[in-house]
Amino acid sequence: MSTYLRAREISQEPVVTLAGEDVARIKDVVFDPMRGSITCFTLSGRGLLAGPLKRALLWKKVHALGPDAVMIRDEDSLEEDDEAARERIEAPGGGSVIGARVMTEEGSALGTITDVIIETSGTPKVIGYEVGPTARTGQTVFLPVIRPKSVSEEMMVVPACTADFTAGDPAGLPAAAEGLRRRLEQEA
């Protein structure tokens, strides 16, 4: 059974070793928006007054991503510095997509990204975006992630037919993605 989490639900989750030691908190989820794969997490310290840690957690070092914690083998799973996270954030298409406008390649605005939806069964992957209401629809929708044309912190340009495959909730994203995938294959 698939479980879907919003990126904001993962932020502030504890990072816990298999020995039960709470070693950090998730600050940000860093992912490749063109591929939909999670690459790493930036971290903050434990406690209310703790600031960012200058360490990162690469996805390949995660033992499990659960609804209540990110599990790692031991504290050695954390990178000694946050260089890996900075490299991924500074790469083309890196950075935050929260607040970016979604536009079809034909110039139709679909809304503004308010969150990233992650499927946690198997290898976690980004499966879609929660997109805030546009003046045209007045509704929040969920868009599948398939072959965006371009991605920046300000704008995501998607194939025109993406607007035809939205979902009303995260659980509807797999069906919307399958429909979009089929349409894109027909149009290719």
Second form
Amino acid sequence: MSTYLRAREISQEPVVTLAGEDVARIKDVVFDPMRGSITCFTLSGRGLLAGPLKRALLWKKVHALGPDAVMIRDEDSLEEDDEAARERIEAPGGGSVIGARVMTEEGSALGTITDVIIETSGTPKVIGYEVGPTARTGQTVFLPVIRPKSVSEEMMVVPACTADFTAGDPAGLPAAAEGLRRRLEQEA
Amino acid sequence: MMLFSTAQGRTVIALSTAERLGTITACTIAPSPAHISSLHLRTRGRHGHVMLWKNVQSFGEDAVTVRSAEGLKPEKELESAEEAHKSHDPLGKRVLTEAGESMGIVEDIDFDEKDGSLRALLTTEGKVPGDRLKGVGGYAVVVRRPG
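Return the form predicted together with the partner chain of this protein as a structure block, the form predicted on its own having already been given.
Below is the whole assembly, all chains and molecules, this chain first.
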């Protein structure tokens, strides 16, 4: 079982009840970039209902997030009232960090976020970002982000030392995150 | 041990009238406890029919016997929520664990011909014990994770 999922892989995953019915498809993963926690999923319909569904799936209603499907207990788990979900979606940077630039506090650009890496062992958590190449680095890297300083749709500001802890693949992120955490503690 | 593939094509006979009702084409399964809930038959008419497992008297080597033709229901009269509805046919369906991981496609099922209990699902990726069955729907067969 793969322990790391990309937000791009999760979008388009079917939402399946424990009774084996697919009731919707995931459109976007909405998360809190400051904490790394997943708040909800926006949905699109399937088949006759295709197109955006006016319903969302709150994280607390998810039975499991897997590599092939998002499992829910039954169809009642989908939020009928969209309001609760919408509030969360409109939180700063929620779900739309793809395309945002990663900037250090000291003003060097580390690249543009191309995907979000989610660790699924235990409670799923955003552990870092895939960052597309910059002119300077010339390659795609994985950046652990433990405590961003601030996030907007346009930009994510991270501690300067984040640049020292890049990983070559998602599996290298936990070690990179651990290194970064220690460094941040030393600097604090 | 009996594989459903070997039961397909077997004749179903009504004991009260000594009639051949049709031949087995498919089945549906249901959880807790995992069992075969119905047999789907090809009958002389144009449409398929369904016989609930509880009407089965004996699953013999040459024929399956039921008490009478009374239990036979046209497939199209079933609601999708009913256990015997075609959407609960596991064959050819993907298997998902309740954690959302794919475990292959159901190729055959191993069942006890005496009581209809489901022993195992045989999938393209191996055998899944019947007692792990959580549900069968139009999209997938959902099973508990191993271990």
